[in-house]
Structures are given as structure tokens and as C-alpha cells.
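As C-alpha cells, one chain now follows by itself in the form predicted on its own.
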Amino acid sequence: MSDLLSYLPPVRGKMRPKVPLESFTSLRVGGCAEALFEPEDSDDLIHFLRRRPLEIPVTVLGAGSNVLIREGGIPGVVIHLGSWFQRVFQEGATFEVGAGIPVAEFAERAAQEGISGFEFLATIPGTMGGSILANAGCFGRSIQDILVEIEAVDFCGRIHWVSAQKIDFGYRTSTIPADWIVVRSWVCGKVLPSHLVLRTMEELRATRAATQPTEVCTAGSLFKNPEGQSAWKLIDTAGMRGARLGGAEISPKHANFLVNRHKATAADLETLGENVREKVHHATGVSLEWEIVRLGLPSPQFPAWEAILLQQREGE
């Protein structure tokens, strides 16, 4: 099999052959990346994503809080954003964040600055930007509400600035396209005292531990609630409240969470969902769809991008 690194230009970042992923993963399972890349900063990105051959498929992951990567791991390049994409800046009430920061991490620092309107981002568990595209939320918000403007760059390489006005939000949805990269966000709240607002956040954080199994390995929700119902509901009525598959079980805590209970494989935690998915579906009716996010393939069969790439060219 061919070389993908040599295939690649060159970066000022790191770029790393075969990297096992399950340590960038809540669920800590997972294979390899064919080869990861943690751009030095955004013109690294920039440059990299502008020279790569377009037939190498990119896949950036970021907190790896919401995502199943099968054992088989992830074809192409795998982007990681690190210290460089987790920068804040504040200008009064607003702030410049960095994609790659934990959402947790930004709301304790705006809540030391006494700025209110971040505190639900406590408990949500992914980095800044993949919340952006998945509109994340929780206790009645999501971050449409907070959001002013975004910059991202395409898998091209091209630089975007969208404000919010022009981004449709919908429940875990965003009409930010699937082959942009979020780079910075600009969010705006509203100052209040800073223990006020840290008070608002503790008591989230102790609502979500009495009733969301965070003390194991998860990836949050693992299904989308259908229109005006809960997956729970419809989990808990096909009888699959802890359920389990080897090491997979779907929680007795909250029957919407897929957790790794002992040491499960991507293909335990996979088809576990899908059995629930065909037992709710017999039990009332209703199709569930994945929240969480599956990536890579079942087995490692990486391309031989020799062979593709000299394919491309001969067609060109």
C-alpha cells in the first residue's frame, strides 16, 4: 500500500501516519486515522487544504464527544484542531473564540468575566466549532442564541465569514455546509455578576449529573428526539432501558445515552444502536435517527492512493 504522507505537501503542524483515535473519543473506542493533522494555525490549514490532492478525503474531528469511529479507522486525513484554535479574546460582552476550544472551558472563562448567556454551554461535553455546526443546546438554549458571526474554510481552502442571520438553525441542525471547517465564532451575552453567574452554572452541572450518566464513557445523546417526543420515552417503551452487547449498554440512568460500560468495540456500541433503533421502530412505529456521529469503516482497508491518483490524472 502506498505512502498517503507522501502524497501530502508539506506543513508547518503536525502530520502523523496511523494514529489510533479511540484517546481523541468519549466513547474511547475507535481505529486509526490513516494519517492526522494538527495545522500549527489557520494559514497552516489554509495552505494544506489548498495543496492536498483533492481525491484525499479530509474528516476533521474535534472534541470527539459526539462521534462512534469504527475499528477499521478513517481513510485520508484527519483534522485536529489544537492550542492554536483554542484562543479567547473579549471585547466587552463579546468574545472571539477559537473552534477548537471546549465549549465547558469558554463558559467557566466568560463566567470569571461576569459575563451571563454562555452558562448551558457548561454541560455540553464538544469544542466550540463542532457545536456551531451541530447547533448544540441543552435546558432550553443552543447556540444560535449566542452566535454574531463565524469565519470557516473550505476543503478547498477558501475563507468564509457568515454571520448568524444568514446560517438557518434547526433542532441539532445548521445550513453551514458539510465540507467547512469553523475556525473562530464571535458569541455575544450580557455582563452580570460573575457568582451569579457562576452559581446559575453549578446548578446546570449538578442537573445534568442527577440525570445523564457522565460519571462512564459516552457520546451524549444517542438519538435525535422525533417531532413532540423523547427517544427515551420511545427507548424505555420497546423495552430497552439497559440493554446491553458485550461491552455496550444503553444506560439505566437515561435510556438515550449508548455507553461503553466495559471495554465494548465500536461494533458492540454500532449494532447496539441499531438494535434499539429496530426495537422502537416494532414497538411504536417510529424510525429513530443517530444523534451520534459514526465514522470510518468496519475493518482497515485503506486506498492505495498511487493507483487513484494516477487515475485521476490520466483522466484529466
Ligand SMILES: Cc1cc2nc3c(=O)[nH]c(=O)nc-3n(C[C@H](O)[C@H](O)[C@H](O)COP(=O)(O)OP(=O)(O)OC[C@H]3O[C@@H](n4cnc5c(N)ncnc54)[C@H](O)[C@@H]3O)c2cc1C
Contents of the next structure:
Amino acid sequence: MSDLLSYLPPVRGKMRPKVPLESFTSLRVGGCAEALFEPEDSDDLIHFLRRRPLEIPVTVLGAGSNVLIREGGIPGVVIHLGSWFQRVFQEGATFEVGAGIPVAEFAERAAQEGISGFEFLATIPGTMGGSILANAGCFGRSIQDILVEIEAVDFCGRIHWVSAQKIDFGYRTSTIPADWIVVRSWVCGKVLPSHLVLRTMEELRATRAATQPTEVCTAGSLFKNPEGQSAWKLIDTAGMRGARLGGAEISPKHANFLVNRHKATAADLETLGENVREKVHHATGVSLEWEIVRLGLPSPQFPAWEAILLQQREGE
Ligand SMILES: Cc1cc2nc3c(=O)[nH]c(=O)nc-3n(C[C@H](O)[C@H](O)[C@H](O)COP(=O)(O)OP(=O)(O)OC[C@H]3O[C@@H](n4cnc5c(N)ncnc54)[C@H](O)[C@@H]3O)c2cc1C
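I've shown you the form predicted on its own. Could you give me the structure of the form predicted together with the ligand?
Full complex below, order starting with the chain above.
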């Protein structure tokens, strides 16, 4: 039995073995991170990535508001950006924003400073890093409308500065490579009296509360809307609004929200999602695509990172 931590380089931040991840996600399910690394700062992150054995998998987790982590947990090292990555600096209507800050918190701070343009972020529970990766958005706006530049570090520790114009953004997608960790970004708004910005944010929050489940454990939209169609309407057509499996439920309030109603397992949630996909395909011919990112192994394996390597070699 090998201990993952003994293979890893020393770090200044926190490196902990076998950390349960359910409290790191809004669906409140999932197994352990084989190791969880919370870097002290950007240099600590880069130092770790440059020296880690390349065969050990790396996964980055933001606020966990768009992920479903399976019972077997995540093999290798899960990186979680802590307080150093939540710093915000302002210059006029432009902000330098750490990737770890919850976007709603950033929007609130910008509003207090009388800068408009970020109001839509007030209703999204993710961090800036996760939101940039997915081009998160609502109420007709998305990250691509405000982003100027990103700084990212790849899994080998190389630093990349990329202007927003060089990134192709689509509906909940970006061309940011899967092995990059966004660490900082620059976003731009416009000056407006603070009370007006705050009022708009309040209105958006109220609209959200009226139409979507906000007080439950969910990860936002379950499926992406297919071109020109609404996932929730297709789910309704398939008669799956309110469907349940174990503790998992398709929200009766919004049919495209998967909810951990009562002590659901990750398997309950994933299986219910797949059942909905099948029923929708059967009823409408449309193949829905998961918007929620599914991570990890279905059941625990130890040491997980070695099991993953073995699987990869067998598949070669
Ligand atoms: C109630 C509710 C409402 C929501 N409403 C919306 C909405 O209106 N619009 C919308 O777009 N989304 C919505 N979401 C989904 C979610 O909040 C967004 O997708 C958010 O941007 C995810 O950010 P996160 O930090 O939680 O990412 P996580 O869930 O932690 O991670 C999601 C993905 O991003 C990657 N990632 C995280 N951080 C980084 C980083 N720093 N660098 C590179 N990759 C990273 C992860 O590896 C993972 O693949 C909602 C979710 C909930 C629970």
C-alpha cells in the first residue's frame, strides 16, 4: 500500500490526505480527495505543479457548485484555491480578481464601489475560476461580456496570460484547456451610482428565487439547453418533473434542476440524471448533454491514483 503524500513535493500551504469532499460541493455528496492541496499563494501552487510526479492526477475544485463527485472520490491531488486567491484590486472600472473568490461576493463589492456590469454574477454561487472556465451566465449576460484577460497555470506549472479575445467562448464553454488552473482575471465594468447597481442585483435575486429552487442542495442546471430549445421543457415533455430516485429528485419547481432532497448518494443523483436523459431521448429524440461536471470514481479504490494508472495502461 503506497502513501500518496510521500510521493509529493513539500509545500507551504495545506496538503491533507483523504479529505471528504461532500462539504466542498453544493450537492453535498461525494467521496474523498485522495489528497487535498490548498496552496498558500500562486508561487506555492506553481512550485508544487513543477515538482509533482507527472503521473499523479490533478483536479481543481472551485466552490463545487457545478460538480457531482462520485462515492469513490477523486484520485490524486485535488487543488482548492484558498484566501490568497480571493483578493480583489480595483483600478477605475477594472478589477483584478482572484480565481477563488465567489462571484456573488465580487459582484457585491463592485456594486458597493459603484461599478455596474457584474450584477448577473450576484445570483451564481461559483468562484471566478470555475465561472470563467464554463463561461457562466444568466439573465442574458455571461463571463465573456466582462472578461479582459486571465492568468492561468497549467498542470506542469507554466504560467499563461491570455487576453479574453483569444478565448473562444460558447454556451457554458470556453477553449481554456482542461489542464489549466485559472488563478487571476481582469474584468471591466462601468461607473454607475451604487444604489442603482445594488437595486438591479436585488431584482435579479428576487427573479431567481421566484423561478428556481434556491434553498436546496443542487448544482444548478442539470443539462445544457440544446440549440433553440429549453432542457426543462424537454424534461417536462418526458414527464420527469418531480421524478425521484432514493434521495434524489428532479425539482418540481424547475425541471432542469437535480436536487439532493434527502440524503441522496452520488449514485442516486447520477442514475436519476441518466434516467431523465433516456426518457427525454425516448420522448423527443433529443440527446441532452450534462451541464453538471461529473468527477471521480464510482466506488473507492486504494490507492486510487495507482488504480487509475493501471486502468489507463490496460486501455492502451
Ligand atoms: C443554485 C445554483 C444556481 C446556478 N445558476 C447558474 C447560472 O445561472 N448560470 C451558470 O452558468 N451556472 C449556474 N450554476 C452553476 C455554477 O454555479 C457555475 O457553473 C459556476 O461557475 C461554477 O463555479 P465553481 O467555482 O463552483 O466550479 P466547480 O463546480 O468547483 O467546478 C466546475 C468545473 O470548473 C473547474 N474549475 C473550478 N475552478 C477552476 C479554476 N480556478 N481554473 C480552472 N478550472 C476550474 C472544475 O475543475 C470543474 O471542472 C448554478 C449552480 C447552483 C448551485
